[in-house]
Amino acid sequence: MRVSMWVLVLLFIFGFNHRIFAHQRPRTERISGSAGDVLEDDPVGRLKVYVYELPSKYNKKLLQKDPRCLTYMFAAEIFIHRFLLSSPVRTLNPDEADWFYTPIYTTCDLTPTGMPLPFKSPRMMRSAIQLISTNWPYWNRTDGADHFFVVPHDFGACFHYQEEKAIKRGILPLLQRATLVQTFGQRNHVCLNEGSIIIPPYAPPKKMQARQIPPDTPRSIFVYFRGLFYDVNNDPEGGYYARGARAAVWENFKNNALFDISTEHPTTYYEDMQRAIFCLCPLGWAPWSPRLVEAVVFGCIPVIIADDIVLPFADAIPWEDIGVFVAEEDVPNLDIILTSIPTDVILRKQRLLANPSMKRAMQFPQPAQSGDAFHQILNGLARKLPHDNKIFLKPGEKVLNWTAGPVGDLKPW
């Protein structure tokens, strides 16, 4: 138990400054610098993508067969789909297209409790790479360098929810070369490829919007956490789960008073992150996870435990000024570090995630708004360009080996 006379002390000085944060309105800052410019990009005009028809068992029949695809943090790639069959950016002649998009919901086969299972992941993928390299020559010329390929799942397109077999599998051999879109992202990684996208998991949007509470409203929680501390069907010890991170943060606070922390989930979720001042992202199985988006939006301060994390947008999003980072081997001393931040600072990172700017870019909304996640991601494929002409193979020359992996992935599909 961590209590203490000096906790009491914090207490009086966590009331003394909430009453700064309550009763002043966290105006909106713009994000300087190239950030800004970032996040501001219009990547319409800038590039060309050709969307593939591809039979309807590779996406709308998975959807039909189970809607609550549409709902799970994973539905990016659908809601990136539609965007893009209506998108300015779309071309409809493959020969002016600067990338190939191959709409596959790799994600969208639920066990009954809606966990994504990916192990027919790849070879569903390579089903439908198989089918775009023989009815369209444009795979061919440069081995799907020009192509990119939306992957949420846990790791990516190592295609597996546990990272010690994430690892072992790597990524998918015939996507080596194409541009991944994906939510995973840690740096020195097997499963994140140089030059991937990193993007935010899925939260719904309307929902969110429909659980605003006005904008004055005091932020009398200072630190909050809803989620599992211990996964006990698979590591009941929780020393593998999280890294420990998440069972440190219960084992030494638990008891604090400054933590309002639990493994319950209240119909007020949304309502208690709009009334905290930090909001814990820690890692689970994978570093991510939808807390980050649900804390940008509802201006939450994040507090990131997630080693060598790489985060959404990075290059548009000043993670560092919005956020506060811990390491993991520091969770015992979260109260110190938290508590330690100057008051004016806390207000800063207020007033950037109060900018409307800055919710927008780590959603998914329909329809799509201007600078939102759909365009971000344009933007990123837009800075690729132009494609080096090192990427165009030789006539007869193939650099992808079609028969590395698991026997298994080689297995129709």
The other form holds:
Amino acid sequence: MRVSMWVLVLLFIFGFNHRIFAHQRPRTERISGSAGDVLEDDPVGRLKVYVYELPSKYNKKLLQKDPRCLTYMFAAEIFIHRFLLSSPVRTLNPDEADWFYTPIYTTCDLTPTGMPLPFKSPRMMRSAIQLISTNWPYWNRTDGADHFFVVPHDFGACFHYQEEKAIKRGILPLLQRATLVQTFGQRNHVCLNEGSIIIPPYAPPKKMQARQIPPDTPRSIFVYFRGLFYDVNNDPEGGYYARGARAAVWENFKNNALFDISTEHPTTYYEDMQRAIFCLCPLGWAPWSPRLVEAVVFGCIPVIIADDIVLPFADAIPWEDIGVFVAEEDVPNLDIILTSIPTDVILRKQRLLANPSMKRAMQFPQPAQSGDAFHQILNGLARKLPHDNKIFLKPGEKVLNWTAGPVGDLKPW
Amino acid sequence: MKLSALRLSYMNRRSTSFRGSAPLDSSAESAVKSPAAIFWLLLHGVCCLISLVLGFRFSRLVFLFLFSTSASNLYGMPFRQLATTADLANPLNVPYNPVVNPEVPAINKTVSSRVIVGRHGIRIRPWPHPNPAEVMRAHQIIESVQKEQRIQFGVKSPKTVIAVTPTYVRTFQRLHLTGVMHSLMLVPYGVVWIVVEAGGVTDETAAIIAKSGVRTIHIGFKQRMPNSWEARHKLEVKMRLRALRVVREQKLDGIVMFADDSNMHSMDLFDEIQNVKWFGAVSIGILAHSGGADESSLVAVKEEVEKRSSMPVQGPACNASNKLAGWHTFNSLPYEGKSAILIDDRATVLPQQLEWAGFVMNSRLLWKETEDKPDWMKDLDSVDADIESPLSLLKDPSVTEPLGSCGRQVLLWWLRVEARSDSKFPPGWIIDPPLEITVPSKRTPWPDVPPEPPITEKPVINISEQTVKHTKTRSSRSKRRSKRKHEAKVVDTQVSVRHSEQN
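Now that you have shown the form predicted on its own, what about the form predicted in complex with its partner chain?
Entire complex below, previous chain first.
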């Protein structure tokens, strides 16, 4: 009798607390992608990663030369290295490792204005792979099929910022069998391998957290965008930059009061995004941009204008339910498309965006938290396990062509 | 994106790579180098000169016309051949036709993107301006999103706001009442507006409040509004109590707030008073101004005020643990003896010690029988009509809840501005008959000196004199000008008729 009384009391207290706290949280919805409800999976115990010890000229020295590498949008490669060094999935015994990570910062070669130069990256990568294949037997065992590399540059492992050149080069031949963790994702593109893991570009989490405004501030901007429409330095007439899509947005909607679009960079950029309902995320020179991350963190529905783009963690996050996809040829009808979305669909998208696990999955916080982008990468790698036995080469068998590629790549670094 | 600066340095390399790729490829394919190269160089030079003259790059237009027959060439090559046809792509600002956009399947077995790299046209629809139907739909979407936000983050279970406003007909009534009305119309909760009018219900007031769109209860009060501020405050108290009785009779449910018609309310006030449980107080900013009195007294008052640096705020004061500790009232000592007594006075109008506008109460406090009504509330009938502030309705004033982060936020402002009691204003602020002309507009055909036509002077003079006499008897000043021209015209026709008759 007394036990049941206590049980009732406990239930009552629990229910009371739940009632108090329930209405303070925003309404959210569970997110489950094509791989199932995997956003909150814990990768610890599901895989083991061995981190190669490379000489510091491949990583630390580059960072020392230019500390700006830590703050720009390709900084993910550095933070992933640091995360793995202290993560419980790291193993010091390479024989029990499922995945091998090579800590090489290929994009940390910046111009004075902060742009990464990819010209030395192929040689750097080749030299690193030569190192690991001679000092450890694990590369030759599978020709790299159980290794993964972080290549967050514009066109991934094609190592060029110009699309035609990148396509011509293709993915570095030595990386053909490895898993690539990259920000670039476009279907049927030479620079996207099957089985690559797409990650979001790095956006500084502390800066975004610091600029939150109260959630009851009414969202009064319909469509918001800040950025270039014409890249005047490189493509003044337009039509080349963003395949003409950004220019089309400007020409069609510059007079439309519902579209708050401009090239000016205001100091209230983050605050404005939190007051907008839709945020445009059109392609630029490459289809991905940090705008997607910012839109997700600030609860603004991303309108993705990039044909055939593959978005980050596409198997864990159902992007079609969360964002609005507009084909580049439909840009002139963007206003019709957006206003014809039913209200309940829009509210559902906002609920999905309000889910904290969604916001966590897009960011690279320091120190790492559960459910963040680091863990999503590990989850993605864990989902690819167990390795197919076919990847293990018979002794003496070689699949990779070490002399393929442009002659300039073969020069030692 | 941000790679633009980099691209600037490599622009030359790139531009030659795709503009010159046509000659390069062809020259690479054909073993004959020099004549082809020279030819293309010459052609390039000629094209540059022509472009200089014309002012735009016409090369693409030329290619378009040359190759327009083979329309499939325009868009559809996979990358490898695109280098040669890069210049063939559409010129700028292709009008929005459904452009032939063939999806070329991968010709070779190599993976090639369906999305074409290279120059694309910029699609612009024929009428790149907002469509009004869509704008309306977008605004509806915005409204539903904001409603959802309010439901999620705003006040839970909002209560109706019952606003009590004492008023009477005078010159500034329309001004003040419109301000209050607009504030109440913007309140996102239900509103019941009780307007008590001194001197009985009038059509004037009824016309103003009918436009509000909120539920109004218009009550007449028999007495007329007196001329002295003192008596006026007393009468307003009686009117407010009358309104509270109506709340009790009709069992209105909500939060009672006192919206004096000349006060200014912020929207945050209505959100904040939703937090009241039974009886709350907010801070009022007192804007006690002096209506242009003589300079000396103004200066003296200002100095006094600055010396004491008094805060023009009335409201609850809290101690360190955010509990009600006392009241902050407006310091009226500097204005001693110089305040306005009659409404006509041009001196400073002073507020009471604690204005009614700073208090809000749950309407259930006024109901006759409620279960959970606290016992510190006196019954309305047992209260003397001469009370100063609603605190006298409580047996224990310390139960007041301080609102607005414990009185730190000023949520409304008290102001008293009135015209002289004998000032006249057009009833309903509608001007009828039309105003007299004091300054003629330059464009109207009335000249400054009306022209006297010289020929038909004689007969006109007699008649015009008669007509002038007529107009003089009729109206005094202004109409004469227009009438005279009228008369002049009429006279002319009469004269001409006469002439015709004579002839």
